[in-house]
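A single chain, nothing else alongside it, follows as structure tokens in the form predicted alone.
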Amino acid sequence: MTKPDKIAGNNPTELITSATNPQIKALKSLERKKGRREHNAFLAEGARLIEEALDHDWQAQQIICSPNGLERDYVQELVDRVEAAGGRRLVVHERLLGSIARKDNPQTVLATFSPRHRSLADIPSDDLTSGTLLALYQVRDPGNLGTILRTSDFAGVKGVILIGDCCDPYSFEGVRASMGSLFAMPFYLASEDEFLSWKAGLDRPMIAASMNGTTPHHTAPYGDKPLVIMGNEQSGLPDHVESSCDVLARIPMREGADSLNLANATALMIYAAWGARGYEL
């Protein structure tokens, strides 16, 4: 397992004022996937997201704030929690927060966390016996992915499987769009071959939203433990993946309307699946 690369100095009280400081450069590199891989870290912005991560036992590498931020009780409480768990504080000039977060008006506190790398083998056995699982095939828009994680968390989905070349859930956009659900909603990575092989031995109906479907999505036979699968934003699911599905469902739309946003379509599907069992988890 890769050890966390803590982007932090040795003096937690030293004020950093220069954008050319190596620690600031390292933090700014987290905007790119290459930087996140190099440092084995990603950025969360704002007290709410940081608190959500800590409440779900994610490992904070460091917490970044300004001197003014430290004067706020809720920021100091988060700093204390991060340091108690072995993370470090980094005190920076106010203007550097925006530079790190790539925002003109950033939140008062940022934190870096170690990512989690889960495979299909990591899905708890209890989550395989009931409830909805969601699979996403090559989703490319991090905003969609973050929103889907948020909706899945709200609707009690057991887990989200990211198939193939999906966008990075730890991107700035993905983390922000999830509104903290990235830390609460378990997600798992799988290649296409791994997923199809795993699905073949799974006692769950796989139901896809598809333009080729004939069954209205709200009347599909979801049962007690469906596997809902959604295709990517441009091309949907390829034919060979659709052929492995048990049901192709179609979301009704008026004639002449364009396709529905993926995050919205996914919400309709997982709520139909949940409603089919009386909204029981």
Second form
Amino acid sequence: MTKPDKIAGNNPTELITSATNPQIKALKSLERKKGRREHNAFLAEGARLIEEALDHDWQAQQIICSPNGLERDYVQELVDRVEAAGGRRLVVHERLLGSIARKDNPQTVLATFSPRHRSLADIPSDDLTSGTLLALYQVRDPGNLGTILRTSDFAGVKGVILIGDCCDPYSFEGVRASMGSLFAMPFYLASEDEFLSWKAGLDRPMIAASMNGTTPHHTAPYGDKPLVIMGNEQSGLPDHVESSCDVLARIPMREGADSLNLANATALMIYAAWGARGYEL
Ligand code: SAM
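May I ask for the structure of the form predicted in complex with S-adenosylmethionine now, the form predicted alone having been displayed?
What follows is the whole complex; the chain from before opens it.
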């Protein structure tokens, strides 16, 4: 369970109208990694994402809405859920909502949550016994990462491992792209060394999606518990990581094509892995 709350809420009856209010400034700072680290918080925008988070046992530190928003039943319901779990409500002037999320058409409700930092040791043993695990090597684009978490959530993946120097999953862009799957799909952080030594003790094939692959991706021997690994957007996988893989799989492309976008290639790989076990979870 995440801990509430470093960015304190105001008196529920007070309306914040000033952009220079310290709480508004703190919320705006969440756009940057430094601000997220300083406040141990990240922002989720919109009722759907917030509901997804609460449904997956994430505790909101704060729920932020305007007086107009509060008149909507679905917003009031979320506010009640957050407050019942110990979170705080922050009522702000309508125009401040857009300035917090840097959006012209802001959502009617925002919430802050504490990031979760999980390591390989946190992978539940049940998730190690069957199903796909996905590893991303130095993924750098938060839009790709959010999209991959979303696809993984829908495609039988048990967990996503972020290897090495990856982008922040809790950036505005990453959270938006995940469409709520950030709250549903567990992800684990590992250095390259940690990952390689953990993998060495693992009883499952590691199948890389690689431009150097010769095995067509849809015929790779995934079995019932594959570890699928994807390369960095610019440089792919380094040679020493490829050489620790059991199979290098290549997704067919027409002659002369460069490479697929990372999120698209990941979708093809994890669906092939899932299909290979008859779409069983
Ligand atoms: N220049 C990079 C390279 O040579 O790997 C291209 C990186 S690509 C944008 C990002 C990742 O997506 C790759 O490392 C690989 O994991 C996966 N990928 C993209 N297209 C692929 C394909 N046709 N076959 C297998 N993997 C592919």
